[in-house]
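Take a look at this one chain, the form predicted alone, written out in structure tokens.
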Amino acid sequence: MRIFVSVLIFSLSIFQLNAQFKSSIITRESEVPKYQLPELLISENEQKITTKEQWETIRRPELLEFFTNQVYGIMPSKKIEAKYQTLEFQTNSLKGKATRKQVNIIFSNDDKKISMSLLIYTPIGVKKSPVFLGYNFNGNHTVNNDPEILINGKQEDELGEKKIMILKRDARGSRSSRWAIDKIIESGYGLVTVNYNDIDPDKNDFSDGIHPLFYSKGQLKPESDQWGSISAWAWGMFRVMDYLEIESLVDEKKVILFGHSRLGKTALWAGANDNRFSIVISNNSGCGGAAISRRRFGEKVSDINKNFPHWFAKNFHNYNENESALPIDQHMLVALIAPRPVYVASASEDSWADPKGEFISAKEASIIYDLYNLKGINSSSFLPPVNTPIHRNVGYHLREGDHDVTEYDWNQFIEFARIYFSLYNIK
């Protein structure tokens, strides 16, 4: 009987948010612009797609260049010189259920030279581990409460006087609920992570960050078709992956890139341009990630660009206001990743990010996987009630919640792992 109840009132409680969910969208959606979304199978010559050959040779790499010169940048084609430097290798830590190794990248050109600390957890007994990868906003002691874990790559007896500032401001283990490691590492998977910061301090200016490793001579900032921040952090992410293809501990071909809010932009941006990244995940990603520009719900493109002038490029600034110019919308970002398999996640009460829109994209983007015999989300389907994830080759979820990540967002992206990687038997 009290099980009975529990069910009842759980399911009540289900039931409600699903309501006051669907009367918030339904008030705002009044809101919304009409609009026509750019067609992923017809050409700029206007010719009409209807095979994958055709997307991969035709299709894909002009919407591709669009993307790079309008909206996020050119990032450089000329490589610099990346050194490997373990800092610290443990084969006993989160209690004996992980290996735990840290990692510095020092990146040089000339005079120049940045590094960036990479924090690796596997699990104990697992050759090569799949693992999930994805940024950090506040520092690699911030996603566990592990004292062996660096700070900026140093001992704490290293910083000296920054230690307490360190430290006061964010403390180990302070964002940990985001990052669900014993989860991850009992599932059979790892985890590498690193501070954005570290390739480039998220702030409007680019004297600091990779971007003068890269510049001609005299020049100070990006031009206008060349790498905002989130290119910058999408090139961090492309090296990281060339330590994994070497690190013993990793399965190469089980990288798993996952990104929430401005890193789930950088996670899609980021897959769009490797496929070495056998999964991309961006949770509340919103506008310039998953959500679909033209709908002007929520943050909008002018907003975004006032608020965080360095994140994109220059010319995306063009759009200010003017959503409908772009031949492009965020569908055909989800898009170019196929045919590897994409999760766009959402959270009830995150309007600003859009949730209806980001799903708009997943099922948009479905269509290319449709060229590949691929399961993605139907194109009559209407957004999922709160809580009833989609595990296809294209995934979605609205989970109840706001702008985060819970532990239920990782049960679902683990989930979708286990069933991709068992169902093409990747190995």
Second form
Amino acid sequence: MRIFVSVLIFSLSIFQLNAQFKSSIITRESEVPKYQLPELLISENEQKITTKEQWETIRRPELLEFFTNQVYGIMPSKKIEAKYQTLEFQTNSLKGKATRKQVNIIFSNDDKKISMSLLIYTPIGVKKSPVFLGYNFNGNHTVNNDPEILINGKQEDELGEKKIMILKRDARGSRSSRWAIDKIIESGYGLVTVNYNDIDPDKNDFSDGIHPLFYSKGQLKPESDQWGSISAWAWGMFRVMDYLEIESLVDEKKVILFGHSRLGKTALWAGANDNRFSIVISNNSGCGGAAISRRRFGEKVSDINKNFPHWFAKNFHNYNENESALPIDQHMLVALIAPRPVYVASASEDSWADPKGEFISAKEASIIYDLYNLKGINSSSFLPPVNTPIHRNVGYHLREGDHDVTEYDWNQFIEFARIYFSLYNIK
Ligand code: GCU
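Could you drop in the structure for the form predicted together with ligand GCU? We only have the form predicted alone so far.
Below: every chain and molecule of the assembly, starting with the one above.
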């Protein structure tokens, strides 16, 4: 009997815990708490910002500094050695439609070394091609079923026993639905991709990846204000950009930075820091990306910091269950990309990423585009219906469906790039 009672009590408390956890996820608009967004156009010392010069010299730097020290973490400014090594080059890939090039970037500092492997496709007949640049999750070979794509920069037979294991888990082309390669190439764009784990393996461990190459003597992990993984992945994109600036296949003035989900957060943060990315696209980036933290809809700051303690700077954990103490919100991250075109894409069933919160960010950030006389999303507009894209300097769409990247998304991104490259007449 005693045992029965304790089992019953135990199960009841598990049930309660579960219920508590579930009820703490906001999935209905009526449950969103009242909140006030911090003002984009009022500086820390209460100065009203009315011109783009004031934005660039006063408000923008203070916001960037806060995101750096308190949210994503400081990236090292020190340069380390980067060597480029061409692994493969073929002018007749994708049934003769594209050039394929694979390049290793090798970083080294003292006795430490890591490398990242780029896969580059550019359309045949385009001299210097505009490109979409984006990280992939599972390896370059998963983005397209092309037997010549190296696996972690290696030929299959160089992988030895690991080959079967890797290909079983991540088959060639297994993620191709997320990369509309044929469409991208046919539209005159190239694609540059790299596995994000090359720069920093996505686990709560700061002994591997790029971080140790920058540690001071005896340091084992970043300080509270130093870079977490999102900053490390962003840093990796800057280094790819360094390479693209000297890669003759690519038009370095037309590099469109793209990222999905955690890599959408990364794209926004990288784009905010480096204006060599001429367009920035975040797809379903959610919490810590485009979604407004104060809405607490879907994933909250405390959820993301608990489940992924390595993504942000340690300082960001101070805001768990305390979003209102933040002097920033994520619309300001989107605003940091101005005046370059930025695109925020959501999906209607992706409530964990808070589509409406992502839309609000895009809309609020548009105030900064106004300072440049560029048309963003009208301040009086509401979340558009599904599959009704807005292609202004700030772009947005709510795709019907789940957390994913689909052909529909790529159609919008390609069209958005086409509009802006011809509008700005970028040469
Ligand atoms: C998790 C995480 C999200 C993230 C997503 C992804 O769902 O909670 O913040 O965007 O993974 O990267 O796929």
